[in-house]
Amino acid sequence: MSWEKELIDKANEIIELYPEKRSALGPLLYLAQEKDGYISNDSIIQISNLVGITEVQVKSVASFYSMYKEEQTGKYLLSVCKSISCEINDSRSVIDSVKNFTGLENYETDNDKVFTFEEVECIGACGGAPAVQVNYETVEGLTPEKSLQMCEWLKEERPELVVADELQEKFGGVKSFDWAIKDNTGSSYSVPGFQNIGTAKEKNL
């Protein structure tokens, strides 16, 4: 097994938060994805043993939900919303800008494993449309020009952490609402930054 003791200990801490072990399946899949950039067969076996369900049951959940990836992603997962509010506000031009820069079609990853691109349904930022997520960190009010600048910045700077507040300040426009509390936590891979399961990291902004 490729899970080291530290990761197994973290997994057991998460399991302890739930009355039934199997209820921890979702967070454990995120741990697996943060480790490898996708849900590997080895991780499916490990999680199966940890929560006491079959490998098929683990695989069925991992393959059903689109936020769990079955193939390795790039360091930066670019999720561009295409739902109605974003569509009305010209998300198609943002999508085209990102696709042209990365050279990727939907669900593709570049050879250098820098970017993975996907068109997604509503990400809950309708008031700040068009909206994009980078490793599930949201930036609102993007224009095609700003989305291009953001991709260039990611490729050149290769930030270890992606933080929504920083993205919004550098590249965003109109927001759904005022983000009253400054948040310097973010994500280091294609996994949402959840503080309670340890996938969030902090950055000095």
Second form
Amino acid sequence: MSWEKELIDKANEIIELYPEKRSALGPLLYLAQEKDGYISNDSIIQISNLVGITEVQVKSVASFYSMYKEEQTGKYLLSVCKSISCEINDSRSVIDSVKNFTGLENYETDNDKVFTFEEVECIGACGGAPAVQVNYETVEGLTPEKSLQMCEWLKEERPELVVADELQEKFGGVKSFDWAIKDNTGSSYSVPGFQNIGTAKEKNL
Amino acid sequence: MTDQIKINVNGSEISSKPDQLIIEACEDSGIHIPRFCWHKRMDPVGMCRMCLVEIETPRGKALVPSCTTKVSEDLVVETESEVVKKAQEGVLEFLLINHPLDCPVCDKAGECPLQDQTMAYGPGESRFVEDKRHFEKPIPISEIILLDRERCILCARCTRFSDEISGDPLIEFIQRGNKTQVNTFPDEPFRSYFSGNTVQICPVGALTSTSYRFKARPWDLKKVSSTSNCSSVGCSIELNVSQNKMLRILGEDNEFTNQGWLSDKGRYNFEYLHSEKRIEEPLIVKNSSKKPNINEAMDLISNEILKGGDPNISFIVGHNSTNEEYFALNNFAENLKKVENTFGNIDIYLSDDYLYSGFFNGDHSLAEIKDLDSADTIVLWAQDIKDNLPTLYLRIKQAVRNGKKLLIFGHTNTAIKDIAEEYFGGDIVTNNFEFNVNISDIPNFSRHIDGKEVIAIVGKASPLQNTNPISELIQYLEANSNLKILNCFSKGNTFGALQNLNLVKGLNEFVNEFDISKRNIVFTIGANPVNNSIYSLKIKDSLVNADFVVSMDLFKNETTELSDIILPTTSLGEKEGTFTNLEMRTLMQNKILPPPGSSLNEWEYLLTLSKKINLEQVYDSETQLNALLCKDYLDEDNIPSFDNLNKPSNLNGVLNSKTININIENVDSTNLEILFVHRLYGDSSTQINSPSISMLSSERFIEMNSATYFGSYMLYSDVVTLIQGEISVQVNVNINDNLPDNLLVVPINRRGFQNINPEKKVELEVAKSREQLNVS
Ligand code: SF4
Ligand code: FES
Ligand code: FES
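Any chance you could show the form predicted in complex with its partner chain after that form predicted alone?
Okay, now the whole complex, with that chain kicking things off.
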């Protein structure tokens, strides 16, 4: 479970970007999560050695933020917004339809490790409410039916990479901003696709 | 004074230092603002909001936390307004939402800031009817600390202490919101030398110690201030006793020394006082059926002394006696010398391998601990500070945190390398502790020294080191900087011994001067030189060959085994006297417990003996002894007499010096293979008879760098057998790459290592079983 050389090199590259080693903690935790689907204690030990703080200090940060997962997530992390704008645009029924399809309660993962379901606070897509994220790739303007279709599609197709624009095209509706540039990068795990830390992957659409 | 500003609190004007926090300024003027998270020795965090006060701002009155807001000229503060009261009630009601209110079964009840402040400032009732959070309770977070998480009010005092003060952040907040809890990382317990401090500063009963849990109620405790003899820092402590049993030691905030903190050894090394193994009656070692009373014992000893034959009389004394006791001993020895034609040589030896002439007596300017805070540079060449002077380490760490530069010379202080500006290891210092290069050529050294305010903390790093390099270093520093020296003899009341003995010699001198052809009477007084010394084997030989050995001690040990008679003595809390710390600050040690059985103080034995052999005696009590020893202090205005020390203005001790005479031969060593170190927890009889901490010294490990590990010894196991002649010990190996090649670090105060010869090669073999090695 401990880290391969390649991953350690990548971690060191990230550490280089910061004036102080411990500032790289956030991105390194994403690397850890991309590796195992959650932040394992082994990874915590590895990170603590890399940035020179104690294990429990790493654990403290990792357990504070809800986007760092302490347990294994499914291949697709479905984060359905339950905050105000989505709520008044009937996110309840979107939530229900996702819950119905997956059979999951909040923070649960199915046995096949395909889906993890969670209800989250505002994901910054109020203009296109109700909104959902799959592995932190945002889809806006969903309906109960579309969200059901999206889940089915994910389950059938099992795309290696989830890309926001692709999901939006297939299942989305109204968008907050229509003039944004096309973006073909996505993420392959329950980790946001950040270009600078290398968690974003490109897809030929 | 110009550097004071005026602020207005509750309608009256008070003066404050500029830049002070409101809570501190008010405290200094006697206005108490309730608080949980703020602690004057740590950075403020504004975590609990209990300290909210109203201040006037350009936009009207505002509630601000007084622990994070600084005073400014003419600031108007309200600490008791209706708004403040409402805020305090609100904060307390919220804090109590998840607090179990299990005061009837909680150790803190009676001295609990949460309980007290809820009484004083709380709303009186709660509107919370929902379920409180529950946790498994208590969880051990180390061998000696327990945690009841549901009691925690998340003030972060414990986590800040471990990060800011002691520098071993092994506890942190885990999770967040309602689930937030203090915890450790799995399999990484809160093993800190200072963990007990968190128990003392926790404002609720969340952190408790195994040694005190469920033992007593605060209102049943009798308390007295005293001074710890855990190290020569002389930390101020409070002894807590109930029904004639010592139950707890707390740190007291002495501005000049420990500032409230203690090492866990200083805090928990007291249970031995009530150990069943304690000697309470005089004992004839070779005939245990004969039980003399004190009078018979004294007759026996005086007969031996007066038996004739020109005996040499030697005293080997430890470092736990009071100044009065050292003085009485000195007086006894001097009086024996005055008797004509009866005795041979009469000598006193201090049981300490690290003694050398040091730097004293006006030729050098000596430092106080507080000078660390104003120096530019701190130079350290000494024993492992963290293990031997733990609270001095905290002061050094604090100075470093405030921007002072720490320069460490190898190889004993690798554990604190990370706080050093420069660490001079194997390139600069040889394995025999000599300089590899000219001092002026040490890279990055002179720029921290030249023309700067420098404090040198110096002492022998290893018992076998030649001390010429230390003198060279001091010479260089005195020539190039404004130097103050802190002599680093680490043990208990060593400085009291130095001040009150006319001439101090060491164990090497004892061995060399021991004349087997003469009749020899040896007294060992609170010393166990047959264990823990590099001269142990030779001392054992001498004692076996001595004609009569008297031991004054608390327990049977390796030394008392060889004696003819053991006299039970007293320890911390059982005797009154003074203690002198490494900056020559003399502090009070107070009595709160009766001596067990027929134990007497060391001076009482010496006095009785004096009477029996008709020596002149000039004292009859501790107070008289104290008055006598106060006569030859150099500074007449600051005499550490009992009366003076009990004055409120002198509770932090008084500084004063005496002429010091140390006569120690410089040792020469070449080819050190082994560096002996003293770990904080060892096998002294007081520690192994204090159950809470006795197991902390069970692990046996040696250290070496990886080149030595893989290269010279070709080991591929972390469990090995260390062999030297007849000796064979199973040990764990820790890799420490700050060590130079071919140097093994061996803890001499752990079982099994006493008889190893540091100048001979040892063999290491991979041990057969890989099980963790623990010896009880
Ligand atoms: S355990 Fe005690 S000291 Fe630590 S955060 Fe909780 S209340 Fe504060
Ligand atoms: S409320 Fe759902 S995206 Fe803002
Ligand atoms: S004491 Fe000021 S916020 Fe806690």
